[in-house]
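We begin with a single chain expressed as structure tokens, specifically the form predicted alone.
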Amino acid sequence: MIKTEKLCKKFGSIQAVDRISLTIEDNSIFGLAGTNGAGKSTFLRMLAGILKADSGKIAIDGKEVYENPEIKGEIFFLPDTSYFFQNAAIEDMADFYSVYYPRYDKKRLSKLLDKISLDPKRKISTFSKGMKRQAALILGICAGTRYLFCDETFDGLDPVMRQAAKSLLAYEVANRRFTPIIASHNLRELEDICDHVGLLHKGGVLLSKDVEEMKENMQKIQCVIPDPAEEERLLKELEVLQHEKRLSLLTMVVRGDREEVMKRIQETHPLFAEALPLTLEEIFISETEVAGYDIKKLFA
């Protein structure tokens, strides 16, 4: 388990990380969302023990990570721009990593590379951006570490490879003790893979929620209620986070159990009523507006 308490990091006059307190459970995929400059990369580098916190605490499995070789041996960090040795091939990088990661699985590496038709002997410098991303992710997964920190891992991947990468991470979580943290500026990249998502803004945490819990307890409803008095009463009685009316169609984002919400709407004798699926972005927009932030402007 990873736990941070009031974590801070400053570069000159810039507060890159500002009192971040998060708990990341084992064997879950944690998404770290935020705009460019929100503090995601700095936060990941601090978790990996690359940067030292100015103040606050980081504990991984109850131990400090900075200058702790034992804990660092359980972490593989994938930066937003992957580094490879000059003229190195994938197999050369695997040889290097296997020195530091005793559980490095070269047989698995070979199988995974074969599945996506990446030549382990070809110089990585000749790869496209997407191919380099694929190589870096597979090299990281085969290290056999318990934690994998990914900074914009899906950036540059085509839709097929993006889905393959997500499936590979989900497989690892299901079959061994493994906890990936995926940082991205794109909420849509995170919603179909992450168990839990934290939203960063200006170095701090705006929101940290379990994805399934959010989806179960928040409903998007479209309805047409002929009686204006009933409609007004409904908006007051339900816990409405957002609502918009276009002509006669009322669209609401409501907190609560779907069956209970729909039952209350049916009592108004609507001409039409249906519950629609909410995207992660819509959920975060609603949650952050309640907290006094406009996420639409943050991600504009």
Given for the second form:
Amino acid sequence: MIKTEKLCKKFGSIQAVDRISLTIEDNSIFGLAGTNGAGKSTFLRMLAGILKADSGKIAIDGKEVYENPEIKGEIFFLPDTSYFFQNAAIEDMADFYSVYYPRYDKKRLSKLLDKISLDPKRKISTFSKGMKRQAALILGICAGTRYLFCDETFDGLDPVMRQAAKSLLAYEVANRRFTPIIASHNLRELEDICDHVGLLHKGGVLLSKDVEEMKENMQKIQCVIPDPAEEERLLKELEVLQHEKRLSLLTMVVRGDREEVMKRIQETHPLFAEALPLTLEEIFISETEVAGYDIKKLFA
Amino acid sequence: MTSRNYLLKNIMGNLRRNLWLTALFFLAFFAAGPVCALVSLDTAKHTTAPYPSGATLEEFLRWTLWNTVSPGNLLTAFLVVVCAALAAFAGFFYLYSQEKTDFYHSLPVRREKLFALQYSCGFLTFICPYLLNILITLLVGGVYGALDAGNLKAAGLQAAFAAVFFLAVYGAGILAVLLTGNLFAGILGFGAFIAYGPILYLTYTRLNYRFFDTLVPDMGGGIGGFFSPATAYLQAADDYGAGKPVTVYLIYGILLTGLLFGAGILVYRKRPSESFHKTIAFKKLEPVIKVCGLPPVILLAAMFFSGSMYDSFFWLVAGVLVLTLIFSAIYDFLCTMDIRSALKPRISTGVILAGLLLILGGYRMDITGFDRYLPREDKIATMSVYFSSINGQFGYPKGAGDTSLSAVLREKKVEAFQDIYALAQKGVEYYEKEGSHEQENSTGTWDPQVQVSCYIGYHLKSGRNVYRMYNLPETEEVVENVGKIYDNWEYRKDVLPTSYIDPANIQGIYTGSFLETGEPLDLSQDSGETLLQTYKGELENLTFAQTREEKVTGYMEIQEETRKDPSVYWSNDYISYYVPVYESFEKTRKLLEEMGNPMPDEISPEEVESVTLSRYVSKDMTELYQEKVFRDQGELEKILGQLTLTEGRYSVGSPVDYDVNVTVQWKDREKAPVSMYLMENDRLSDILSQLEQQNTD
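What would the structure be for the form predicted in complex with its partner chain, given that what you showed me was the form predicted alone?
Entire complex below, previous chain first.
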């Protein structure tokens, strides 16, 4: 488990991370969302033991990470631009990593590379940007660490590869003790893979919640209610986070159990009523609006 | 958690990745070692006899190889310094890049371990190709039959020096990388590490020269080289080539290596990973480096700027003011990369300015009392003194190191120093009365009187040694004081060159007199020793008053074979001493006459056709030439009776009129005219007045 308490980091006059307190449970895929400059990379680099926090605490499995090789041996950090030695092939990098990560699984590496048709003997410098990201991700997964910190890792992958990568992470989580943290500025990238999402803004955490929990407790309903008085009463009675009316079609994001919400709507004798799937972005918009932030502006 | 043989795997992997650097180092040392040795040995082998110093071909070949494999090989020393810098930057360059820093610092290894790994790899990258080339060079020497135990020992010593000083310079280079955040700043930082010590020392010595009139130059004991690993190494190489001891350099290198390694680990642990792209890695160090680093450069530049200007102190201060602002702005710009920010007034700039003005003010007012220094007599254990006009008149054994100004002041101590102390008192009083030379120069009131330069060493009972130099006007009182010092045997025994000549090593003696110059003396081993002992006795018994009053009737050029240093293959064959023969040295002159080289005390007028007196005089700001030819027998007799030679003659209190040049034209036209000087005498007043009346042009 990763736990941070009031974590702070300043670069000169810029407060990159401002009192972040987060708890990341084991065997979950944690999404770290936020705009550019929100502090995602700095936060991940602190979690990886690269940067020393100015103040606050980081505990990974209850231990401090900075200058702690024992804990760092359980972490593999994938930066947004991975570094490979000059003229190195994937197998050279694997050889290097295997010195530091004793559980490094070269057989699995070979299998995975074979599946995505990446030549382990080819110089990485000749790879495309997407291929380099694939190589970095596979090299990281095969390190056998319990934590994988991915900074904008899916940026640059084609949709097929992105889906494959997500599947790979999900497979790892399902089959061993493995906790990936994926930082991205793109909520859509995170929504279909993450179990838990934290939103950073200006160095601080706006919110951190379980995705399923948020989805279960929040409904997007489209309906047509013929009686305007009924409609007005419904909007007052339900915990409506957002609503929009186009002609007679009312679209609402409502907090509450789906059955109870639908039952209340049925009582107004609607001409039409149905529940729609919520995107992560919509959940965040609703949640952060409640918290007083206009997330549309954040991600504009 | 890391694998068991992780260290070895890591080093091997690192060496593989740095193969290009290993190859580069190999090529450099291959050119400087085996190739150079091959070329020079082949040239030596085909050189025809005779070989220098009477060596055999084998000795000559061994010496040729020794030049390449010994620590005195300056090219190798230079390459080691360059390689150390390259290895430091190549090994730790990753700290200048975010990607690479993240990569290395995310690995599960402590920073000090990572540092030690990189450090070791850099050293191995250098030492493997270097040692391989030393081995090849020795093999080449073996093929030419030049390999012997001496060369093996020299090669071992060169390897030890190369390894130690590589690590010292490498450590400095690494520290420069760790303290900076980009390549440009790193190179500047490395330059500063290598040059800061020498610049600081140079600034200190230049300030002392500039402000202290009584400072004795070059009394620093040669410590200047130790202010930088690179200069220490090059100086060690130079000293080894000159046959001087070099162990102290090795010890210095080892200590410095340890210190820099420790500092490197400490800084690496503290260095923030986010320091890439910054100029200085530690923000808090920016003003510290500025305040410590800029002042010596500013002072040197300001001294250079104001050195030749009329009111030099004013221009020195003005230079310091302007240069402080310029250098501070440049430094601040490098740190911030923002011109507006660089031009803002800063506390650090104020501190530098205030510090420099305080230093200059302190020097100007001589707040340490440097030029007025005179310890109490009861605090002095011994004193030493060097007169340019006495010590400077002789040749001494070259390379013996015991007769130069600094060696005399350090080593030739006099216990009965009352007369030296009295002279020092006169020096201090004269300085206090007349003020500094700078003031005299600026007011144009420089005393044109003949000056006596005396260098004095105070060796205090506390163990401290203090050295001062005074230029005193040549008054009778000062000359008398100098005479008392000279008549003290403790002083005189070290001045006379006869104290250093070993009669057994005399190769030949040549004489010069009023009659002829450069005549070789036909002498056997016994007669040579007799002549030298006779001369020594007469010279040692000569008082200072006699040296003033007597004519120098001739001189001897004594050639002595030099002692061969077994550690150096190459050395000069002999050295020459020029020693004067005074008119009272009757025994010496008699021996010389018996040997066929007479030294008469004067020239017979009957042999002389004419004597020409000439001189230059200053009149109404112009230089005028006067000349008068004398043929009258009476006048010739007067002039010839006062002639003297000047070889080895002390110039202090001398009655010799150096302004008037005397040229003797012989009746025998086969003999070349000779030039001499006159001893001042009342009998010559009418002669000199005739010269005075000559038309000038």
